[in-house]
Amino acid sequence: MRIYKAKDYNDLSRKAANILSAQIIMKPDAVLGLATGSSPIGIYKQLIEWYQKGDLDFSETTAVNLDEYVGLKKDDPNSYAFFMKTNLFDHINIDRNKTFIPDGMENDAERECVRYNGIIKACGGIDMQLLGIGCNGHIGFNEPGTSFDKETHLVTLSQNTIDANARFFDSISVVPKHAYSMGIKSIMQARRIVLVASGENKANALYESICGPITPQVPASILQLHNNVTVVADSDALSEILKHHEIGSGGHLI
């Protein structure tokens, strides 16, 4: 696990974009898992702005998301469909048939599991995932105390995780409850990940998750088995492992 210690947010978004970057580079049909909610958003702008400098070029690339609310369709201004169009798709030069998202309106939660499922192994896996985490330590919305065997799957909201969210929406009440997600299996079987966290907020939560127990109550601690991750993080959300001088199972502070 190599671990790279950002400046700041901008400086964060600008080292992971240059993994993300270089994945684009030397693999240009690369699978790439892609994140939502606010730590990517920095890291999409120096692609898009790359990309429009003639640097990169997404047209054989393919995205694979995370995970959508269940209950909003994909012109809802909350659903990950439109934050994935308005904060990245829109922008570069990406094929939308090799775009994929959960569908939030399919109803029958089974069949649009293994639906999402198929789309994932008929790209051939991910290439490059990157994640960002939770303040309770989810990665996806997989929340703590998810099988570390499960694939895509129907997820419960957390209150944490609903509280987190809700400053995106009109009212905390509107928060939806449910959302499909990869599952830990899924986000596991992707050939290198790259994790992201920015703010004090998210220091308790990285720290448990790099130097604690690997246990699904912490599901990003799970990291620590897979043989190809990068964390980029701020010195703030970096400020528990500074404080203690640990960090486990083989990791490397840069």
Ligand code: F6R
Second form
Amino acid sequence: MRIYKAKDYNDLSRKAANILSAQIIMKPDAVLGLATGSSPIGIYKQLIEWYQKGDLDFSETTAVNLDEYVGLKKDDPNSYAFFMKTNLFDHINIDRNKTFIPDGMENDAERECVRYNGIIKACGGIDMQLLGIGCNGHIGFNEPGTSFDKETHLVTLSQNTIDANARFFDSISVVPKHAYSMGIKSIMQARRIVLVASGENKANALYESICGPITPQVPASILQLHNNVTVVADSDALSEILKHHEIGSGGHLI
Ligand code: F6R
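Now show me the form predicted together with fructose -6-phosphate, since the one above was the form predicted on its own.
In what comes next, the whole complex appears, and the chain from above leads the way.
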């Protein structure tokens, strides 16, 4: 695992965008696993800027998103489909037929999860998976206690996640209680993983995930077993780790 310390959110966004763009340049038909939430917004802005400058071409790229709220339509401003459309897809030349996100309006959970797993397989697997991390250590919407062997599944969101995501909604009572999420097994099958974390509220989760025991109670701790993970985090998010370790110039913990 390599850990890059970013000065601040802008620096984090540029560093992580560089990694994603290198993947797209090296393999124009790459399959990117994408995330939503606050963490990747700066990365997407940077990718859009480089696309507009003519430095990036998404025409052959496939995007497979991590998760979607159950019960929100694609055009609901709080849906992750809407987030991806407004924060990235509307501004780049990706083929919309090659963008995938679980269908939050499908009531038959088993059918939707089988369909989504089929999409990931049909794409040939994920070349690079972008992840944020929840304050409780979740990745995707795999909440603490979720077994590591799940592919896409129906999740009951934890109160911690509902509280954290309430900032995007008019009131906490309308935050969906369920989501479809790629499972840990799906995430671990990605060839490369880039996890980004910003802010002091992520410091404990990041420390436990990287330096603590591997346990379903801290879902991101499983990443210690993946052979190609890059973490890009700002100093606030790294503050707990930096109390115990230094990070060398190669990005390794010392
Ligand atoms: C989003 C996702 C979540 C978020 C995490 C951090 O698609 O899967 O795991 O990455 O909740 O969210 P932010 O970035 O908003 O702090």
